[in-house]
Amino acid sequence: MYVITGANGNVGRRLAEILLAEGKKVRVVSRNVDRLQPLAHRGAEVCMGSLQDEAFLAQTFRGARAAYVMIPPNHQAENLRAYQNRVGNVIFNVLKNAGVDYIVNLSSLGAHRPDKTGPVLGLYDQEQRLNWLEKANLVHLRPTFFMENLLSNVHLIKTRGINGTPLRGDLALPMVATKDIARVASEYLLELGFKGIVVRELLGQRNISMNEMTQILGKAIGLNNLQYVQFSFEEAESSMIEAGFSRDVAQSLLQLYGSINERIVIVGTERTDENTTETPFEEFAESFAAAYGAG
């Protein structure tokens, strides 16, 4: 039995399809079932409930073999650290009582570092609390930036007619596709045979900045001019807050960029072939261009 937490998300629900593909029994976790109807109907075990609630979750962990666990973003969340000690500490008391063999947990490049990585830091304690686990085999997934996360800005682009961030435009960052994270997921918990805590960082298909991103954008959805606007923090913040971040967020996310555009955090992680994956941009602009037509 395989529990896919986060089973409504990009990866996690690419996860589900890679494993009930191969005829593995698999449940589903989520606070909206509807969404899940799809994996229902392939054979999967939609269990409804939260991450908070370690009642539910235990129930919910009962009888399995491996896990994929995440905490799921909160944008409104008034304290996002804590709010993200809490989800993880129900996590981690739940494997540990429910005698889990093998876990991946979804974490984030960069959660080797104790500070300066704003929502990142709260995944830099969970993979510490996970590494208590004493008879769990463990691993990390440290993936950059989705390219998924540039779907927001299709209302931007719109709307103003520019694609904006608060990153430097000519930052060549490292960008990977979340059905590339769903893969290199499923063949961990197809296989079963990682022993001990592995961290595996995700860079995706190459480094592109944000200026070269939107180019290849633009073409995609027929805006060859598109221009990409480096946003000062206070315009990002207020842009944030009024698209229903709480402050607190708003404020995490803008020293991650920070820290981004100042080299300390992702920029220059060192790029190999077991890190490398195989999506290019030039793909997610299809997806891009589809929501764009679409919205």
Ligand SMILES: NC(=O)c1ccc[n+]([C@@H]2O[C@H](COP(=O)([O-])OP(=O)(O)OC[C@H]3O[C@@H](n4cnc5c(N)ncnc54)[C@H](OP(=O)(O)O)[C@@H]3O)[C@@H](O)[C@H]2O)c1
Given for the second form:
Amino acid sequence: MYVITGANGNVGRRLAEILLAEGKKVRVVSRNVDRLQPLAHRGAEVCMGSLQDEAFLAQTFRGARAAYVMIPPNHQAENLRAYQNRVGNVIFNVLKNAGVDYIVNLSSLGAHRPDKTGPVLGLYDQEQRLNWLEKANLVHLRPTFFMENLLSNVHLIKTRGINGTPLRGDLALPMVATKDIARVASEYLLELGFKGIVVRELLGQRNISMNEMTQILGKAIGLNNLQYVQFSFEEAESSMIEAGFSRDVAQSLLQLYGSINERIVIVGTERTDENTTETPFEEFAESFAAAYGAG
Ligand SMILES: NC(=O)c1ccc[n+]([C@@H]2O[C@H](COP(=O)([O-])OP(=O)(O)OC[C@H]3O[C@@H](n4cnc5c(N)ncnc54)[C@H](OP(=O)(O)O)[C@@H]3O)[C@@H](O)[C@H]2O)c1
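Switch from the form predicted on its own to the form predicted in complex with this ligand and give that structure.
Okay, now the whole complex, with that chain kicking things off.
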């Protein structure tokens, strides 16, 4: 039995689909049963509840041999790291008490650092915490920035005719498609051959700047002159707060953007065959165009 958390999410949903297609027994966790129906139809056992509810999760993990765990984003958290640690502790306790043998943990590039990484600090804490699970075999997946993050810019492009973030436009960033993360997670979980603690970075297919990504997205949506604008931190903070983010989450994200711009994290990670994955940004641009058309 496999347990998949965040099963409505970018990585969890695709991972569950792969495991079900391979005929595995899968329990999927979410707070929203309706959205899990497609997985239920493929044979998944659906468990509705919150990752903050230890009694619910203990029940869900009972008898599981392997699990995919992640700490969901929470843009409204008053104190992001405290929220991440609350969820992280629940996950740690249920994995330990259920004696799960094989665990794939979704972490992030930069989770080796105890400072300057904003939302990744909670993932640093979680890696450290899970490393205490003496009997389990553990993979920390450390992906780079998700291509899917750009989907949140559909509204900006539609309303202001520009693409933008606080990241420098000329900085070549590793960008990964979440389906590549799910594919790698599935390989570990299908084989169950990993031992001890494994760290796997995932850098996507190539490094690419925001300027170049904007050109590719522009072409895909029929806006050939779409321009990239680097927003000031002040402008980005007020837009995030206006969009419903807590001040702490906004400031945390800006800390991460600042560290990326200064090449402290994400940028500069050495690319190897092992950390390079297959999906090019051009392929993501097609799904971006579909979302743009529907949005
Ligand atoms: N974005 C990036 O560039 C990036 C890079 C590296 C690492 N990461 C890490 O990747 C993770 C996000 O992965 P993802 O994009 O695959 O996830 P996602 O798409 O954000 O989905 C997370 C899912 O978790 C569920 N969820 C939220 N709160 C929950 C709760 N309290 N209890 C149970 N389920 C809950 C939600 O589904 P329901 O509403 O159905 O419950 C949601 O679909 C985060 O830990 C993030 O830090 C992100």
